[in-house]
Each structure stands twice: as C-alpha cells, then as structure tokens.
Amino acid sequence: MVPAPSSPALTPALLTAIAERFGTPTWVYDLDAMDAAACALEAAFDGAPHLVAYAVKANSAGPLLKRFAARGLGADVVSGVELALALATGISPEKIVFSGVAKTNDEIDRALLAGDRGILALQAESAEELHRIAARATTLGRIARVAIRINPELASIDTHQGIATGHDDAKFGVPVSDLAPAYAALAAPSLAFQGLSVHAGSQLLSTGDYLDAARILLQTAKDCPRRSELRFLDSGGGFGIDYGDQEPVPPARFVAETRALCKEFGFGDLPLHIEPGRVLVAPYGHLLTRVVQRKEVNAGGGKRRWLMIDAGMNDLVRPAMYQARHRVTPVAGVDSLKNCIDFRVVGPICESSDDFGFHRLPEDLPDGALVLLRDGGAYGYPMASRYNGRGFAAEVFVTGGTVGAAKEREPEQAFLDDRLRF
C-alpha cells in the first residue's frame, strides 16, 4: 500500500474540487493539522517557561501566522518584511526575535521601533553588528534588547551541507572561541543584554547534533561574564520530518532532552526558546499538480520513462537545490504497487535540474491525472520563483474539511506587466 498523506482532511474528493476551482499547480495546506502540531509542541514544555518562536521563513502565509499567533506562538524573523508580517498577523513584539547575519539599518530600526520597547531581541551574529545596533538605538533614543547567537563550531553536522549552520566555516553566529569582542560590545549604554542562542542546522533527524550545540550554549552561558543578566537561552530549531524514508525523532523529545540539559547546567528556571519551522508545517502542505503527458524512449540499452507534470522547480526548488526527495502519489490513490513501474517525474522548466526523481506510479496513470508532491508545506512556496515566465501557484488553506482561505494563481498578465513596465 502507498502511505496516505499526513493530512487525512485532504481527501481525494476535496483535492479534485480544489483542482477544478483553482487549477494546477496549487499548494494545499491542512491548517488544522499545522495548528495541532504547534499545540503539541507547546504542550511538550509541560508548563515550564518558554517561547516557541516559529521560523517565519518556513511558510509566511497570513492564515498560518494568524493561527499561530492565536495559539500564542512567537516568531523568529530574518528580514524586515517578515517582521512586518509577524506584527500584522497579531504576534506580539514581546515574542519576536530577529536573526540574520546582515540586518540593514532600516531593519534594525523597524525592530527597535516595534511596540513600546521594540522586539524581544535582535539576535546579533557578530561584534560588528552589536556596534551597529547600539548606534541605531542611540540615534533613535531607544534601548535595544539584544541576544548573541553563538556558533558552536561543531566538527560535523548530520544534514545537507546547504542547511548546516553550526560549523566553524559557516557565516552564522559568533564563534565560541572568539566571544570576547562581542561581550565587550555589550558595554554600550544603548544595549540591554537578554540571552544567548544557537542553531546547529536544519532537518535534524536525531537529537545528537542539537544536544551537542545545546551543551556548548549552556556551557557558554555558565561561563558568560554577564550571566546574571540572562533572560533566556535559545537552542534553535531544525527538527526534521519524514520525507518518506527517514525516521525522525519527535520534536517533543528534542524539547525534553534539552530541558534536562538545562537543569543539569543549572538553568532549569530560565526560559528556554526554540525556533521550529519545518516540523510545524512541512508534513501538512502538498503541491497539487497534474500529469501533462508521459514520454517513453529506448535508449542506453533499455526503456526510459518520464512523467511530465505541470509543476516545476520554480514551484518547488528543494529537489534541485538540496537534492531533496518529495514523495509523489496519485490523488486517486494506489491500492497496490504491483501494477506500478518507475517513472522519472519531471516538470516543464527548461533545466535538467527540474527533476523530482524516480517514483513508482501506476503504469496506466493517464494524462490529466492529479498527483501530489508531498510534504512541501515548508520551503515550497516561500522559495518559489517566476522562472521561465511561470506565475506563482495558487495557495489554499483547508480548515474544518473545507477551503477556509485561498489565493488564486498569479495570472500570466501579471508577469507580462512586470516585464514590460520599463
């Protein structure tokens, strides 16, 4: 049997109706399932002081951010626009942290001027950035609440090199071996030190690297010359999901084991922040697409079969960028793999990298059949482009078993207007 989607509310009948109404390709999200995942992660703290700061870059859609805000989540933002989104969807400035290695002066100003006191913390990633934040705060007559993101300088991280951030060659964070200049920068009277943060990388399937980074964070906190000023510690995000052939540790276990470490180091009462993104949204968003045609040739000593679909790397770039694999399943379902053969599933983009890999699909899958590219609720639409003149796909949020919010596919004329406006 082919495994069912992680979102049982997305029934074949509903998906077919969505395709008829919005066309394909269309992103379809189970908003209730995303909300349930957030609720479960909140519950994992068992009442201990904490902040779940959702990583907005994973999926920045308004309906999702509004639901998470209502749930009480905070936000981890990495741009001024993401900050504006978080605020506009009801997330309190007191629950927003701003990460990123190259925040502009304008972005720093936005963070400092949000609400009455600015956001909870600008997470500085260099001593130079702390000096810039201090200067902007002085100019604006504000006190900037800041944290320092450390780089744990891990020797290796068990994930794709493109999403590993906690090694000594990464652009992220202040190396733990070179914290003195950052600590010295905190002496500026316009800065208020709040905490320390760390992020090992993304799509972590086990707690090993995450806890290694957390230990370094906690030891750094213990040795910090301004330890008494700490208001929180942030162990980051990166909790992995099952893309079809993995067995990730549940996110609640990351929380439990990190909390145990905090107690071991004497920080059990200090609020613990985490920054999940993918784990809350990826399994509950799928790209609904349609078969355009099949292609079969005899070459290289055997038969080669392609299945062309109307979604491409402009819609879902992860396979081309990270060699990621997303399951492809027919919306109508498959009772048995006995009648399936291997197809190489590819999109319409004029690039060889527009390739979603080999998948076992029904031999008689007809042109026009609906299929799902699964588990794309994170880093799908947010990383999309208009490459080859293809407009952005529609987005549909399902709640209570029906379409709750939707955005139509970008019309062709929008691209033409943009390119001809000069």
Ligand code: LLP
Given for the second form:
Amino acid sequence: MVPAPSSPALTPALLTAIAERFGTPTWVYDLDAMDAAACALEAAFDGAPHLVAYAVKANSAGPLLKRFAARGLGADVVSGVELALALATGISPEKIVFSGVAKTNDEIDRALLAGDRGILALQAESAEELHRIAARATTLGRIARVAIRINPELASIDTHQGIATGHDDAKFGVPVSDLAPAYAALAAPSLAFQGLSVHAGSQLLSTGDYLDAARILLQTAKDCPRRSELRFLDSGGGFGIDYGDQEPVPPARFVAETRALCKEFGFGDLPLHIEPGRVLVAPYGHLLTRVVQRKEVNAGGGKRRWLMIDAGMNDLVRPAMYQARHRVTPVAGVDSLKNCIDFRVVGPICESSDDFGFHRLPEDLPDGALVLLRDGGAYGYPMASRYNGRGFAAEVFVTGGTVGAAKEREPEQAFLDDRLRF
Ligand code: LLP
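Now show the form predicted together with the named molecule, given that the preceding structure was the form predicted alone.
Below: every chain and molecule of the assembly, starting with the one above.
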C-alpha cells in the first residue's frame, strides 16, 4: 500500500468526514503544522533581534492570523483591508509593515492612525509615495514611520517570471541606482526614517538570489546618508517549498546565511525583518475535491484520458497562472503504483487553462472518489474567484487531530444576490 502523502494529521478518515460535512471542494488546513513552521522560523533567529512579518496575502484566514499573532509574529500587509485584518486578529501595530506600490491615501491614513503612533513602517516603493505619505502625515498631525523598499536590480532571478520582483523593469521598489530622490524626500519633517527593505521574488529554492538581494540591501545600508537612523533591515520573503519534485533550502538556512551576511557588513545587532508567506502555510493546506467523472476518447492517434474533478481554476489558479504543478493524491491512498496510469486532471471551468496537468493515478479510481490537490495552503483561497458562478469553497482548520474553526462553502444565493443586486 502506498500511503496518501499529506500532513499526518489529515487522515483519510478525517478527510472523508470533512468532505461529508462540508462538501467539496473544501480547503483543509493543518493549523498545528502551520504553527510549528512559524515556531521553527522564530527559533532560527536564536534570540537575536528580529521580526517575522508574515505575508498576509499568502493566506489571510482569521484562525491562522490569530494563531500567528499569539506566537508573536508580525505582519506584512499590502492593503488597507489586510491591515484591518491583521489588527483585528491581534497583531500589534508595532509589528506591522505595509508594502505595495500603489497605496491609496485612504490606506496610508489607516496605517498612520493605527494604534497610538501608526504602524511600525510604511515601506515606500517610490520617492513620489514618500512625498504623499509626508503630506498625509502632516494633514493628520502624525509622524509617519517609513522604510524604503529598494529594488536590487538583479540581472536574473531563478523563479517563474510572474513572481520575480527584484529586477529593474519590475514596478517594485526604488532602484538602487536611483535612490537620491527617495533619500531627498526623507527630509520632510513628518517622516521618521526607520529602515530599508527588499524582496527578490517568490518560490526561491536556493539562497543565491536571496543573498544577492540581501548583500545589495546591506551595501545600500552601509552607504545610506541616514545610516545612523536605521532601526531595521528587511530582507523580504520568498522562501520556496517542495511542490513535488523540488529540493528547497530550508527556511532556517535562509535566515542563518542572511544573519551571517548582516554581521559581515557590521549590522549584526540591528533587528532583521523577514516577510515569509508561502513557506509557513503552503505545504499544510490542501484542496479536498471529488472526481466527477472521467472522459476517454480516441483522438490524435491515441487514447486521451481526462479526470474531471469538482475543483477548478477559480479555486486554485496557480496552475493556470504560473504553470504551477500541484500534486494530486487519492485520499484513500494508492494500492500499488503498478495499477496507475496517466490522467490529465481538469476542472469544470469553461477555459482550456483549467488544467491541473498529467498525474499518475489508479486506473480504477471511481467517480466520487476523494482526491487532494496538494500544497495550496498559500495563494490558494486568497486568489480564488467566483468565475462561472462558483462560490468560494469551504475552509476547515484541523487542530489537535480534529476540526477546529471552519467556514461553510459560500451559498449559491450569495452569487445570485450579487449579480441581481443592480
Ligand atoms: N514580501 C513582499 C514584499 C512580497 O511581495 C511577497 C510576495 C512576500 C513578502 C511573500 O513572499 P513568499 O514568502 O510567500 O514567497 N501568487 C504567487 C506568489 C506571489 C507573491 C507575491 N509577493 C504564487 O502563487 O506563487
């Protein structure tokens, strides 16, 4: 018997019970495993001053944010709504940084008005934004704590081009070769400069590009005309995970090597911030879905075999958007790989790109069988849509071996109401 590989807490019996109670597709998250990943990353700092600012965009579910808040994590938010979520789930404004290239005045105001003195840092991505933050702070009678997100202008970044951010034609950050206008903007009396940040890209499997970006961050800090004002450096997120055939460097090693670099540059005592999203949640969340039916035809000089499931690109868009591969695993396990054949697993959406790729699955997998689309704990639900009139899937957090917090599938009526609301 080849076991169904997923989080050990997510047993076939539990998954089957969840499918019966909540229907399919349903997101199932192993909250304790996410918590353990967060603790391990905290421990990687060995007590040195730091902030793990969880990138809320990866998975913004309340129960998860509350657990991370209780663990002392901070948050990297990219919208006013994410800021409100972080605050509502107990993350202190002193641990919140706000990234994003197009923060609106309203979002800036919300950041400045959080808590007694606003959030820890608005991470500005342009000189123009710094001017706008300064003006808002003046209007509100606040001092805005700001950082500058640099763009390290890396020549290449070893990841999918849709999630690379640290190259010079990306919209993100202030290019290191053109920092003067941003530094000049810091002269505004309503701004308090706090630090520098960088984010090279996402799903980085080795430390090379991350450290290249960190080295540029550190050199920039060393050359910074306001070096003495620095309160932190932020080397960003991007730690990759194994989606099936990758061998990512563990996140603790990213941290250890970045810390070593900080010491080398003389910044060993300055708090180091990181902004991990995916690595803390992706491997511990899966989309529980059912086989609707198979379709077999003779075409193109051979047999074509599709396995249609009841989850689509509206639930998990990563394969359609980034050609990402998520493993597909029968919940009941696989008796023998000998009896497996290749199926092209597809969803119900009327788009050719609603395609999860070829997967080796039991030849006799029956209609109605439960399968997991794996490792979707990050950028799964948050990127979902209601395309084709499909409501948002249910979400279930498993904790202590049983169903903890859970939320039903969005009722069909919600879609009807929205479309008929005019
Ligand atoms: N910090 C900043 C400034 C970011 O832009 C991001 C991700 C993160 C932190 C967190 O990166 P992570 O540790 O999760 O790699 N939707 C894509 C990923 C987009 C990432 C956007 N920025 C995907 O599904 O792969």
